[in-house]
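Given as structure tokens, the chain that follows is alone and in the form predicted alone.
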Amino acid sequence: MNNKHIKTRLAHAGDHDLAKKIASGVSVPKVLPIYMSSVFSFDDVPSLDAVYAGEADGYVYSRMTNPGTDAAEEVLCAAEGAEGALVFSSGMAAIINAIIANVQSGDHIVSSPVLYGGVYDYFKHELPRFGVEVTFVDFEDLNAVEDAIRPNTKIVYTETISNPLMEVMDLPNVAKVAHAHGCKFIVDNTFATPAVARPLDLGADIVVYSTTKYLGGHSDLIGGAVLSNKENIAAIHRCFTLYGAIMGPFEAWLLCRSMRTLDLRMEQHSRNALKVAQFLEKHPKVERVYYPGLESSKYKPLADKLFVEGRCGGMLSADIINGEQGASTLIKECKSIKFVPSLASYSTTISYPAKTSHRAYSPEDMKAAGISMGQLRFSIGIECPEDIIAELDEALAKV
């Protein structure tokens, strides 16, 4: 190549031939590299045909798959005990692809009413535009769930731990109702993670995640995931490829990094959240605390039955006295505990559902769901719990 122009030498050095040499070597990186390549090259047409036909290993185009996303999917399957997984550019992309792969115009969905606000908005306002109707029903009443199912119902949808009321769903029994009517049962396990609950083992057909939250755990990536058996993943993969909402290679690398410590983090998140919930429950400036690990919670027996090692995750909500004024004052008076419209980082944060995640709810729907203007959602981090409690105590004194 030395006899070629510098422009040509710079364009071709250190790529195809070196990549082949690295791939054929006897040593491999201890940590999988970040494959920042949109496309992959071939020596000839038969090699390309063989990859498309599944007769040879290889990659074509990163909108379809990438070594980094393959790695992330392998780690997710190991955590969840799933046959297959797909990783997406966001949690909403994962959820929407899981839905649209299983419904068409004229179909019907039964859903619990207390959901992440973006999903509620999609169900309430977007799906009806395409001829898909959604009925919201209290999943604590299994008879009501069954009564809501119609001949054209294709999906039953809920969250393991609801956002923001921390209700625990009886997944095994809801699954029985769904399957008795030939429906697929889809569960959002974002608040729990497989370190707290494994919905596929409890009867779910498809599990969805915002990997932005606990699976990522560091507030530095946006992503989503779908896990299921091979048949369901194959059906969703068609939409995944067509709509192009694949996770980027750098985000996939970050997700792999984060998943290595998921179990350790969730153990600490759960332990800290219980201590903070117990503190808030006794505080005179707090009207009510929502956390399934509390002895006073009606969901504790179900959580003890379904969840791993008594963990209930790091999320809790609380109704602060004086409504919006009280909630706003607490937010303002906290120092290291930041006010953010998200959750599940390593440090403790506060969110205001009525003003952020659940803005899509009408005032009537919000009231019916039990989401008040004084309700704050706390994402309890992995700090020393006594320091979290001390800061909240000082802030609550100003309310």
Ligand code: PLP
Given for the second form:
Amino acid sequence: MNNKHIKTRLAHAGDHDLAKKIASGVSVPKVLPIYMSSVFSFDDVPSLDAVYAGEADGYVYSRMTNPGTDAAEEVLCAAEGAEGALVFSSGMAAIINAIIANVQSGDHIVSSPVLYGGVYDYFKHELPRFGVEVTFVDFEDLNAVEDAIRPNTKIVYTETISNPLMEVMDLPNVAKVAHAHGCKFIVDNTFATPAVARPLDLGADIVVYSTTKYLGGHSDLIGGAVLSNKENIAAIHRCFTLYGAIMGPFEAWLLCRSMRTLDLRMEQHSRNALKVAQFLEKHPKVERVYYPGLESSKYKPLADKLFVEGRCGGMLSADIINGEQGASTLIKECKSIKFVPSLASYSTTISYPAKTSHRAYSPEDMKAAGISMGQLRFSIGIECPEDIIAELDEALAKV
Ligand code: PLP
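Starting from the form predicted alone, produce the coordinates for the form predicted together with this ligand.
Below is the entire complex, every chain and molecule, led by the chain shown above.
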């Protein structure tokens, strides 16, 4: 024990020198540890200069990058086949940074109208404050998308599988229209995940995620991600550090852990959701089911063409009879299937878009988008599908 004061000894033991010793050892942890450090220390100024210049490996400050976020980005790139990735503190942070890195005052965006409500709100009420206008147009009409594009249009934006109507977007053909006019095509692939669709292979320039959903998959983290080529990632990286939007080290560790089972989970989510959709479709208390894997869905041929191994993911929506009353009764009567204003957990949950994710829509916009008061959105989990169906059957009997 050195003869310094206890306060001093406690301030210096067990960090810088020990960290260096561990880093130079002959063994490494099997799983990357959580680097819960806001900043990194250097032995001298040239070492810091070398890291800034990219001449030496090392980290500086965790708002810029952290070993855990590097690991999460590496795993995401491996899943998506992307050159680069950035992980964010939320899906909204990822989406907004991908947008603001590519527009400035006077620019214009063309977007599909059926979107996650937070993004719709941002497009409709926030971006105009900064002089960026957004035109919403039905992406099933490619001529309408083309007609909406102006000389100042910089971005065409959509979701692979729309929230909450489960429309499948014809990404390759939308990409052609966007690129013919020099626009970047940004796709939110949150509902699909790279285990169902890979938009970068289908013509998208930038893919965005709420990693809070399937990529996290356990309802225990809030996060987001952007994937693209090196050039686009470098441009977004500038906003990412300036706006302070990086994912925390603990969430990055959770995300890496979760990604290991993504493909297995999505396979099971997809298989279960198809069975539940087939059950609901035949049920007399259900007016309509929205799931692209159903033979009756007009999106089935496109899903077969674009999606991986016939999977359509775990999300489906259904119109319950008797409007708001029917939807509320079903929610109340489900016992282990919880009413949760989110999605993509391992267990089955129900959400009510008109009251939660799509609250920001005006009644007129909601009607135009096809979102109704009797519509529920189901996130089908990885339980035994027969048990999910039995519980829904029992609850529907009370509607
Ligand atoms: N994109 C989609 C499709 C979503 O469903 C959500 C949230 O529900 C988001 C983006 C926003 O993600 P976050 O809540 O992680 O900010």
